[in-house]
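Just the one chain here, the form predicted alone, laid out as structure tokens.
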Amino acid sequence: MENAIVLKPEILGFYKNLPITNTLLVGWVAIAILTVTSLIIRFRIKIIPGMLQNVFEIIIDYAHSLVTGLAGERKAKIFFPFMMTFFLYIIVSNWLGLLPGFGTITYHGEPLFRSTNSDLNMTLALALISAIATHLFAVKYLGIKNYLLRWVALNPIFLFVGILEIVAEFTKIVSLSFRLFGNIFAGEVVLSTVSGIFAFILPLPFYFLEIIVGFVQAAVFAMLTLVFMVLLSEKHAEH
């Protein structure tokens, strides 16, 4: 039986005209896990926290202080939910792809589960959400006039710089989507190859490596989104 990983996600079925892929299915599973976990924590908050509440309080406190240090107290209230949502969704999606059964459980001859971020459509969608939110926040904090002045100016030199910045914005989308996709897809290929050659013990170091890669890629995506939001919502220094 061939265990090759193809670039295109496998389609499990259709809802009307919407194709339901195995990567989309895992994305829904990640959302369900995060939703249920957040509800459990929300309705079981105690003055003396349990282990689960303690872990999430440490994570959230550290992340919030990091965002506050970069964006300031006022902007942190707006930026933090986006940054944390990206991080939690991506890391859960990445780690789900390492569970037993991914790539081996089939449905009508196709793998039932596949890591969400091994699908370029998914990572591109995340990058577009990041970019759109970043520009909406820039308009919110700068005003429409100052926002447009970042890209358009009567001075030919500033106009050229503005054009370069517009190109850079599209480059950010490509960079965010392909970095996440490339690392997760490559990890799937490596794990599939090693598991197909060796069994049991030898693949374990590669799984530990992918756990680290999954965390790093989630942190990089979230932090870059935060940095882009902070930079774009700041006024240009006047000379």
The other form holds:
Amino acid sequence: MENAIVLKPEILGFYKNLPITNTLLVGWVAIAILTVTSLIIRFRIKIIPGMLQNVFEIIIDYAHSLVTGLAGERKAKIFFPFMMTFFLYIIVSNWLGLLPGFGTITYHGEPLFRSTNSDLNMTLALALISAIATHLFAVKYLGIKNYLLRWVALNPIFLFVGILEIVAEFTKIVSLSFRLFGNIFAGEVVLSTVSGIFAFILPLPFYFLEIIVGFVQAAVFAMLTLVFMVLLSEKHAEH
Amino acid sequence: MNFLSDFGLNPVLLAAQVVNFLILLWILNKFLYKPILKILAERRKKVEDSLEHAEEAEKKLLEATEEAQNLIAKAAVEGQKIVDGATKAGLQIKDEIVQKANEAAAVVYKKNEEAVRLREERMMNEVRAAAADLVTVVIQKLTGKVITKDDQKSMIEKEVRNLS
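Having seen the form predicted alone, I'd like the form predicted in complex with its partner chain now, please.
Now the full complex is given, and it begins with the chain already shown.
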């Protein structure tokens, strides 16, 4: 990347009103990879697993037992797909962004590929889905009355606490989206800077670091979503 | 909101990403999570079943082994019994045979003894007769007369007279 650090994703073209950015494009690639993989697994699923099925069985079994342990059997059915999809989508996008060609292949003078999560649009969208789903599940499991009682109370102290909690909900969205965006964006910047200094061998440790960061951020996003869902869908402690 | 537009925030892009994610969520749920969780549950059940079967088989094997051992022990006892009975019967038969043989031998011995005794007697008689004849012939030769019964008598009387 010879050009200066840019926060905005580069727009490659327009489809009607939809700007096709390089980050959106990579997001589609990640979705395509996951879709093809899941279709392959779906149609070649066997009781004695093959290599690919085995890998996903390990991941899914581990995550599912984690969700079941935290949320219980009944809620796990609803929470698990969200948590797992966040994890898989984010980790695939993050690791895709480390492949050669990202930032270097250009299209009409703009980089064709750019890591999906180095675009705040993408991370904010994920955070919004996480937050909205969390609140919808809270209403579903608590009922609308119990859900609202969490935020408002007649007691002035708890009314204040309720207001704080409402603020905290928005903070969650900001922290989820900016954490992911910041980590991946910073990673991209570091990699391009180090590659600019010396392109051979020197960036390798940073690539290893970014592989770990990509995994950790995916795990953190998924775990936080899960924890928020569990916390909010539990009955508020009696005052 | 200049700050947000610095980051290139665009409601259309946001919406696109939300739609992307929801589509991915649906696809993964349908084609990845559900089949895999189903097959995991299936496998768990299968393993449980086979473990149960294995346990059962082991128990059966143990029972069978025990039964076999019991049968063998029983057979050994029975076999010993049969051998003992046979030995006893054999001894009895042997005793009987020996006794019969002894009896038969005794009979044969007795018969032989009788026959020997008869022959001896007969021989003695013959010897006596021969001796008497010899004596008669000798006397005849000596006296020159045939000794008859009367002669004998008279001789005996004469001798008796001499004696007294």
